[in-house]
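The data below hold one chain only, encoded as structure tokens and taken in the form predicted on its own.
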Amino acid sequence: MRVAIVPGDGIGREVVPVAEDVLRRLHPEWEYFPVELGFGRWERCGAAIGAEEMRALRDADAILFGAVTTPPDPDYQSVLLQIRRDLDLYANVRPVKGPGFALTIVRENTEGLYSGIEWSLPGSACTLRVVTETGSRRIARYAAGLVRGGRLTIGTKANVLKSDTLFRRCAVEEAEAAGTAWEERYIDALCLDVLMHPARYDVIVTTNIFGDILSDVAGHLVGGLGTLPSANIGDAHAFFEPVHGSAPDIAGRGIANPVAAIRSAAMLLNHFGYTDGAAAVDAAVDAVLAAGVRTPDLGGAATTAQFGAAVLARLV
């Protein structure tokens, strides 16, 4: 297994370590690489990302992923939607767990209002949403196949947008061609639903910013998006990250959360079927939180350092 670790900026350069020592205490045996990329790069050479760190990751069998920071720059190109386009990362998987609740939020993840396709003109911006019939339905079947004994909730606006009217005649096809249960939540009101009860909820299926939205809402079930992890998967490769930002108001103090990093690296090996080692990092976490150690945006007083040192002493 050869693994792309890939810390980006901010308090990824923090975080990501931490995760990548957790996979390394239980897979030794693999290749870890590191990839630069990101807005110090683009700083130091003009380019966020280049032709090598594109093959880099290409050659990846899993990448490992922390945070970028996208200044409001037009010359600025996200990196991460370039990743998400080039290697196709068609499906981003977000899992939020609690006390009673266990959901998973799914959006699709190259195209909507995150397609690239921008434009300006004097006195105004255009982005244009883009939504496929292809995109809609692989991403609806991806989602309906995470489905275990609930039910598929289709997130749209199909009252008011032609675009979600589409996504949501594929989705209900797809779940339908797979004997999946499902029901359909205007976008605004499940945000509100899902704060109040999640355990309503098991996969929810969406378009790219919706998603993004809603899964960003969810965090305040479980303590912020400091504990949030996720996949970006396709076809061919496997992208794993924390939800939330480079969070440069806090960068280099030593305290940013590596729960969602830790979390990531989970999902990393549950994808490529190493369920008993994802099992085991989850309960490490839950442990080290469950004895008070956390990291102050819980309320805590542990360092990052200190949190996963704290995480690997139960992974023995």
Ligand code: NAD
The other form holds:
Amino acid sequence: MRVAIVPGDGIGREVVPVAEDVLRRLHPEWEYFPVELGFGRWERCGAAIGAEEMRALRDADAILFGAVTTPPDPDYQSVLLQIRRDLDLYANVRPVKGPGFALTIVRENTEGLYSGIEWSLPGSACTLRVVTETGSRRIARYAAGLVRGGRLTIGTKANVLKSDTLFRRCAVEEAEAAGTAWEERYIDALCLDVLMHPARYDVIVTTNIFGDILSDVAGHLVGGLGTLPSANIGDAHAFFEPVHGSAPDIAGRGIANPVAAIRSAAMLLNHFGYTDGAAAVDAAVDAVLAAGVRTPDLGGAATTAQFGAAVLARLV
Ligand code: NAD
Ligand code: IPM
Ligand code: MN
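Okay, that's the form predicted on its own, but what's the structure of the form predicted together with the ligand?
Whole complex next, starting from this chain.
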């Protein structure tokens, strides 16, 4: 197995080494190779990613990613969105687990408001929200396949947006075809209900930007962004990253919470069938948190490195 290690920018450079240590502890026989991309690279050489880095990502069996900084500059295109599109990582899977609930947000990852089709005019700017039947059906099928005993919740704004009436129709048809129980919710009400009644939910499928927002909102259920992992899955590539970003407000201080990155590594293990290893990693994180070792975002005083060392100590 060949794993590309992509720290990226900001706290990505602090949490990814911890997650990499965890993978190396379980699988010293795998090949790990660093890939440098992100805003830092852009500042240095004018491009956030080069052809060589893109080739390295394509050649990898799995990618472990930290975070990249994306400045609000009309001339800067997010390298993360470029990678998701280029590798056709269409399913962004974001599990949110806590006492008494385990829900998974499945976010369409290649189109919607992130179509990349946009233009600026004098006095206005337009972004095209493209929702295709093919894109909607494949994400709905993927999400329906994750339902275990519960139901698929389809989150849209189909009361207002034609693009979402199409998404809704495709998702309903795919759920029916798969024999999966389903329900629909408008995304605004869903954002609140997920916080109020998380145990009601199993798998939620939604379009790109709605899934982006909903997953950060759901972070409230589990202590914040420092804990939420994700997987970006395509038919040919698999890419694992925390839900959070580069956190410039705390970067460089060694206090970032590595839980999201470590659990993303556990998702990597799970994806490739190493379910015992994945469970061991999640159990080690749970045990360390239960023992009161926490980074400041969770009210503790542990550093990123101390938390990582405590997890490794439970993995021997
Ligand atoms: P962010 O997720 O980086 O940070 C939001 C807040 O959560 C900050 O207060 C931060 O300190 C805190 N936080 C996030 N992760 C944490 C962790 N592991 N431990 C402790 N605290 C943590 O989001 P933002 O501030 O909106 O964005 C910052 C930059 O990151 C922007 O340039 C944005 O575009 C980029 N971003 C990148 C990704 C990614 O690469 N996957 C995701 C989101 C945002
Ligand atoms: C995420 C991030 C990205 C997104 C940004 C950084 C492009 O917020 O992965 O949740 O909007 O998808
Ligand atoms: Mn986001």
